[in-house]
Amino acid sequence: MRTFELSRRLQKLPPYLFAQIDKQKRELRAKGIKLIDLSIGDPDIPAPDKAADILYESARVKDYQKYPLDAGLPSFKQAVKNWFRVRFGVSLDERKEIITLIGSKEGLVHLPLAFVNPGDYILIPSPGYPGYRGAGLLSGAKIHEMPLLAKNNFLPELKKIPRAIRDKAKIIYLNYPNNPTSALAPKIFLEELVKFASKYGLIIAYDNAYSEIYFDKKPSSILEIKGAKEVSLEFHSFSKTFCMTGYRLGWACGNEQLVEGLLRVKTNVDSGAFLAIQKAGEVLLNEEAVYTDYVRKVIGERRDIFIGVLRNAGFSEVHADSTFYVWAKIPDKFKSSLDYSRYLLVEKNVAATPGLGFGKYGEGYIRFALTVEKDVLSSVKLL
């Protein structure tokens, strides 16, 4: 049989981390082993009731059946302005400064093919969301990690990135509330990054999937900043703020170059989002403001659980700040987070993420997401 040789830019990707561990946990269930799986942040919580009504209703109108538009469904986009107005106190042009996406995902890792060139560079956090890494490498790009450390509250030193490569780089990618870290970003490093982006000719890829997961503190938007709609692009997801992950539904929104430019990326790849899933994501944005309430009470008891477990275990380091993540300092006595990870799939029959899936600095920790029931999570074994 003929072989096909991959291209050089899919060499150069790393295997997906999330679908190796998703092998791991087949072969194991094909054993009749029973998973407590914490491994990959799909929620267990149903989305809200309405959101299968309206798409029930909507999928059988005959215009929504039909090709969608790329930019989206008015409609949609007139429900995320009033719902960013409401919620982060800043006005959209829903004409210009929004576009609709297959799922923030899509529109993260497509941005550098409308922006980034063969060599340059882009900017992205380690540990970080490995689709940055894959955005980067499929548009030809080099990449430079920023490392996010513990003693800096996991935001990265800008100021350390080499000047020659900041000269070079196009995109910065950032991520707060972070995944896989669960810190929070304060304002003032926000107004530091749009100085840093605005300076260097940098264009902010802001990955604010989690902005409706939080405890304590309520998550900013980096379009709160002054300036920042001048080298932004804010990205949002339905998949997390109303754990409708399978949907496919989110969108992007600030400068309406990187819009435009994202749009014809889109029109290239694409059809758009189908109108249905846009109808039953309006709807939402516009009803349903006490189910993300709900989504906080409910992560926030299994946090407060988890944590304990951890600590009972002799955890010394845990960090669950926001998100439905808990970012963990692995046990002493296991060499890598690959071999702690290992040892609980294998030995306590508990899927979790090593930290070296995230970049190299997130070597040493382990994520856990907080995606089954409270009774379950006391249960764990984790030693």
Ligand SMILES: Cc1ncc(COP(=O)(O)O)c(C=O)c1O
Second form
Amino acid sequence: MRTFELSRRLQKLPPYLFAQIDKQKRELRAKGIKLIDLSIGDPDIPAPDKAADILYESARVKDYQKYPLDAGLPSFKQAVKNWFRVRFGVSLDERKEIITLIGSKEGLVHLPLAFVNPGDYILIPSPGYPGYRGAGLLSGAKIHEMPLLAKNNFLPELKKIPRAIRDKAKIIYLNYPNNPTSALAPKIFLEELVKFASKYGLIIAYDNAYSEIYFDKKPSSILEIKGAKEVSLEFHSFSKTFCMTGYRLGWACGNEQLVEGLLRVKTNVDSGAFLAIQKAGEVLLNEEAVYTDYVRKVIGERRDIFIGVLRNAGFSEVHADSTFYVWAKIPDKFKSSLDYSRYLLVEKNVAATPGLGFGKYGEGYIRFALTVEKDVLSSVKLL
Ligand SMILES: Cc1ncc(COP(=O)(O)O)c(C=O)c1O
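Target state, the form predicted together with the ligand; input state, the form predicted on its own:
After this comes the whole thing, all chains and molecules, with the earlier chain placed first.
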């Protein structure tokens, strides 16, 4: 049989680390074993009923059945503009500074195709959301991993990025509230970041997918920082804010040229998000507060319970400052994060994500997603 060789680009993507764990999950389930799955960042909380109601009504509207306009439904972008002003005090021009996305991942991954040439560097956090690495490699970029370490509150040390790499870097990806560490970025760091990017001609791709999943401190937008709009594009998602992962809706906003570049890629790749889904998003953004208060309350309660479970099991380092993830140092007796996650799955029937899956600096940690009910969380056995 003829074999088709994968492109060098695709071959460069790291092997799928979780394949073995996924196989074990399937095998255990096939044996009828019920797993507690804390491995995937897909909220169990239902999306607002209104999302489905508006989608249903709007899907019947003839105009919404057509190709979406590339940059997005104007009334959706107006809703983003209003929401952004109220939430962050930032004003955006809805005609030039906002673009609708088919989920934020779509935009994050397409961005380098607009601004990166083969051989340029992109800077990614490690541990970090795996999409950034894929984005860089698919565009032919070289990857530089910035360690996010507990001793630095999971913020990168920008000064430690080698000079030669700074000069060849085009995009710096960062994400706070952070997946997987749950860390938040203080404004003072965001100011340093904007100065750094301005000095070295870098684009800041600021992934704010979890901006509404917080407990004590309200996360900021990078666009609140003076000078940020010159160099940044910020990404938002309905997947986490409204538990709408399957709808595939998000947006990017910020620098006009970055919006325009991303739009040029998108017009060659996709034809935009279904207008009826954008309509649902518009209505939700206009009525936001009640639902997101509810999500924060539910996740906050789960977090308190699960921190207790970890402490009782003797975990020494537990981070749960925002998002619906808990990032914990693995118990000493395990050699690696993969080792511990295998033990959890096979011996305790709990699925969690080994830190190594988020990059080499994630080794030694494990990520739990708080995507099951409180009583299930309190029954979790970890050792
Ligand atoms: C940090 C981060 N950014 C982006 C995404 C992608 O979200 P979306 O569903 O909007 O594509 C995720 C999804 O898990 C994420 O964790």
